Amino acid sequence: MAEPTPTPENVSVTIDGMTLSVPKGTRLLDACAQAGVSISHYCYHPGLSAPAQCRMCLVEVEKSPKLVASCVGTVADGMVVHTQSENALKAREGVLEFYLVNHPLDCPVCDQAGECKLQDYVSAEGPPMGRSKEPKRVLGRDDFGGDVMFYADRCVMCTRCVRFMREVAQDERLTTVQRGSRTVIDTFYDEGLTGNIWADNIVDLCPVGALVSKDFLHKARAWDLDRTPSVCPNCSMGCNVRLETRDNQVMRLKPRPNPEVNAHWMCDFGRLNYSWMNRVDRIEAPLVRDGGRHVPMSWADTLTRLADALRGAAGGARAVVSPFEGNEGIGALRRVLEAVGGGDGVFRCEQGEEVILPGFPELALRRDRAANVVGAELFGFARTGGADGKGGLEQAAAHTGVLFVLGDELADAPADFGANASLFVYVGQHLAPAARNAHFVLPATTFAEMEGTFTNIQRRVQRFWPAQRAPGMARPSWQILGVLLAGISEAGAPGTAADAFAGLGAVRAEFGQLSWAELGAQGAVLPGVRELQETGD
């Protein structure tokens, strides 16, 4: 029998007039934050040590001979902490006067405004203006490699950036070269950036615009973007990102806490392959095979002619599903395959190199380079194809019953691709040749335009929201295959995406276990196959 967990012993903390009790060890700036101060820092993270060096986290603690340094000071009991008292507030506003004396004033061309803490800690707590007559010092910038570019002027050398190298990437690359006031990040002769994946974590972490990306750079002013909480769509790690767009494009991705998956980080390859969430060649209305020709139809006319197709189909049913739809789309197909008396599914994946981030090894670029393999799996398809993501559809080209595609562009499949069958039905996004073929061709949203979840390599379900608005008549395909599938048999057409999810435990019974409301923002993991059976499902 394993023994209990011991309960943490809480301590009692005063906090600007504010009693609170938490546990003992607590860091003071986070005790601060439990009680809504927000404390200023520039060298801690709470992903990375806590050197103490940047001197902005000062607080004054009764009792004690000197003021604290909130990121490396603990609390204790009956500890009084004062963060808006005159000492504290004169020694930090004393340190952003030094910090200003060779920072640069170039705010206006700085990717990092309107999301730079010198900006706002200068605003909030900084001296009217410089005392400073002297000319401020000039170095210029340097090509760290990869996707990062270094402006030496802006840097408050919080070391940040040198302390993820050597602890969390584990590769250290960059490191402080000259002293005193001329002191500055560099890398190591003839070794950049280039070639770590995990590097742009770095402009991240950076608080002040001295490390900027490369693919950002003048694109767009931080506080033109919305920002919407997704999930990296590029391997099957799942990592927690916000999708940030400007104009119902999307501009960059960052990543998004989440200790169970991705802690703060994410990799380059996730990071940086988002274009073909903006690509424009999209179907946006449904089609209707007349003849020799595609005609476009309303979508009340298109379901009710392919439903009505679909009960006098023969000859069985096959599909091909891709990774990148959602648990709620691939799980709604597997429902109309049923329902049309069942037949086999595949999905295509391309694979590469699996890359483990040392400091935190449960994050990992996955092998399989797409975020739903899991859900395929789950839902009863199975794996085809070269490690490419082609081939493998020899099967699905000659068969002569209904055919479905869901997702999976075809590109390189023939273009005599689904001409031997019965009924085919295309639900994608892009018209390729192959699926020209295709009786009825639905437009579908990408993960990027509507509400689902992903499986990951953890098995746990996480949420996307809608991020860019879906072009033309495009809808999601949970939406287009549940309504499709309540004109075919029994079940109620699902209305939103939690009444999709819902209906997934009629195919899975892990996913009955969990709740829409229960997934939150950081999701929840499936019952393994021990659970369900005490659970008697």
Second form
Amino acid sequence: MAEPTPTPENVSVTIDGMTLSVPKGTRLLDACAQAGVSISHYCYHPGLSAPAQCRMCLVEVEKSPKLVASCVGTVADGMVVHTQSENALKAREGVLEFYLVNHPLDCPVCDQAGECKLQDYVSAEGPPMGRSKEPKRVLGRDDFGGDVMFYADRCVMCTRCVRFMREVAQDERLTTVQRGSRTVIDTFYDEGLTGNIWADNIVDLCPVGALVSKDFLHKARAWDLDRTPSVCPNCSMGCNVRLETRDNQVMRLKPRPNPEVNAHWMCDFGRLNYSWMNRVDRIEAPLVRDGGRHVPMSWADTLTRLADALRGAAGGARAVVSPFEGNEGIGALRRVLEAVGGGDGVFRCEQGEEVILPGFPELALRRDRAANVVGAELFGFARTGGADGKGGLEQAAAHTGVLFVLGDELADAPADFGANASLFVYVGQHLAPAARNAHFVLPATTFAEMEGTFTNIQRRVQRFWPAQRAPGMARPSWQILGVLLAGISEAGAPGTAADAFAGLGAVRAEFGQLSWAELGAQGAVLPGVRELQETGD
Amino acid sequence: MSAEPIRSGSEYDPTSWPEAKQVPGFAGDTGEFATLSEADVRGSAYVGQRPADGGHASVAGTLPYQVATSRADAPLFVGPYEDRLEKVLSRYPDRQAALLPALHLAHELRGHLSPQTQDEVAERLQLPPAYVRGVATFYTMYNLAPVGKYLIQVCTNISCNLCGGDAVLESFLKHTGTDLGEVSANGLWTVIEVECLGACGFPTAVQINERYFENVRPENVPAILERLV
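Right, the form predicted on its own is done; let's see the coordinates for the form predicted in complex with the partner chain.
Let's see the whole complex now, leading with the same chain.
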């Protein structure tokens, strides 16, 4: 990345004895983070305005008469900051003690236990013993509508949720009502959060367990979850997410910050649409048709037979792919199609209303409700079917040559789908009725069980990592098709997803210009975007 | 001017001060001005008679008991109220700042700020309804639910409390036959407990609609209620 011009003026600031140079106007809290000092804070969030509401981030600044809230204080040249001085520590300990006066100590049943800022801060610098003898106040809980449940007792009044709805969602449905010690967060009368698809972000924002997800409530403890960086597959936006799994089940999706794609947010549609990753009716072994029945067979035998069959196949090739497949699988299928003489391919994608996040318009729930529509188009597959993701398979169904289906479940296809094909290969996750005519049924993994990349609507190629164990003998589609390709052509078999990705350059040159390492955790935009758009590709 | 510190010397010793005259009754009366009447003391700024039951003379120039004539279904911001709202809006740099007086207008018209009233004010001022709700609930002098014709606010803060505020409150509740904050069956009374009314010199202070009653004792309550009915 090029340096931003003009270069911002830097100032010198000393934090806990370490002198560093930071751009003028940097928040003290960010400057401290750069110096490796993390300051406790509730109300401050990088994606929201800073009201200095929680008073947790107090630090001592030399020559300043009072302690400074580091989330609103900015650096000045020659500033000397002490974050661990006696005054600062005492003040923060005092603030924490106030928070604990009324905060219920229901950590054993709280959804946020294990990822709660109050737990962390009290453990780090809180008072060792409670002094409060009075009973704690009880405010109860409230269903905020949508997926959000509110536990008023646990609220620390940081107002992050109110500010998110005001500034980012720009749909002010939350407010603070009453005053002083009676203040609580509330929805505006009966309306609640129902209908706002960005509302679940306030669950991520809440630093304590006040706002919790009804979907995730009491399902898992934070420390039992494995967190895998991934990309949300539910629309062509490709929000960066974490797949949080336990016992090989995806329990929830959480957004992962990426300033170019989704900042800190994601929509509820994508967030709550994960149960399909936990589906159990999976194909677990390669099946080869022998007369009227399918016989399970080893991968080596299956692929050898399939390669032999492909070498003798005639009538041209045709393919149906799923836009939920990664670039590597779709690209490998394109190479296989070319190796057997080329052919048309289609994909189907369910569509819905586009919902933009007003405070961050780059982010939207996109019309295409699948992750890799752009990738499928780049590899030469054409959109077909209706907005409900059905229909449009008449040509494929009647095809008499080689027919490939990759990932598409063919839920609406007739029973005789592919019956006329000279060779019908079904690569997918679920044994659809329409796959009964397939000569070869090959078990593939879902994106959550493998490594690979999606291309989002910004033509940004983003990596995902395996979060679940694949069932039985299921293999990533890039591996299945890559090995098959090696069997029928000169190409080498890919050993890793990186190899499969490197092979994409043979189909689309711009993929060849991206290196696997360069993609990193945040992805990279395909080069030559303008040229592609002009040629109407 | 003497350069000496003012506190030095025996003449400033508190023990050398003249003894205060111990006159029973009015705490501030030294007995030196026995011939002055109350009117002489108050001068021309004095606007009313001190009512027999302890109403505060200085605010008595307004309507006798400021009896609420509000209607919960009165149209908001029409006619003179529209003019008044326009005037209010012209006084503030933005609509957000004009919210409190706008709510006061609505409160005056309808007697309380129902959710619907808050919505209407929000719409008129083009503010988010949630923001209006936050403000309306923050200030305790807006009624959020209907109240009786007479809203009796009994101070139970420290000064009144020491002088029997709780007993006065009990007495009001007993004689109106209501619970705290409830509207009585005849629609006349609502008794609430408030923080300081700013009349700590005359406890117990009670505010009925706009009028102050001071030095109220539990036994005064029936007489006060009788006068109002």
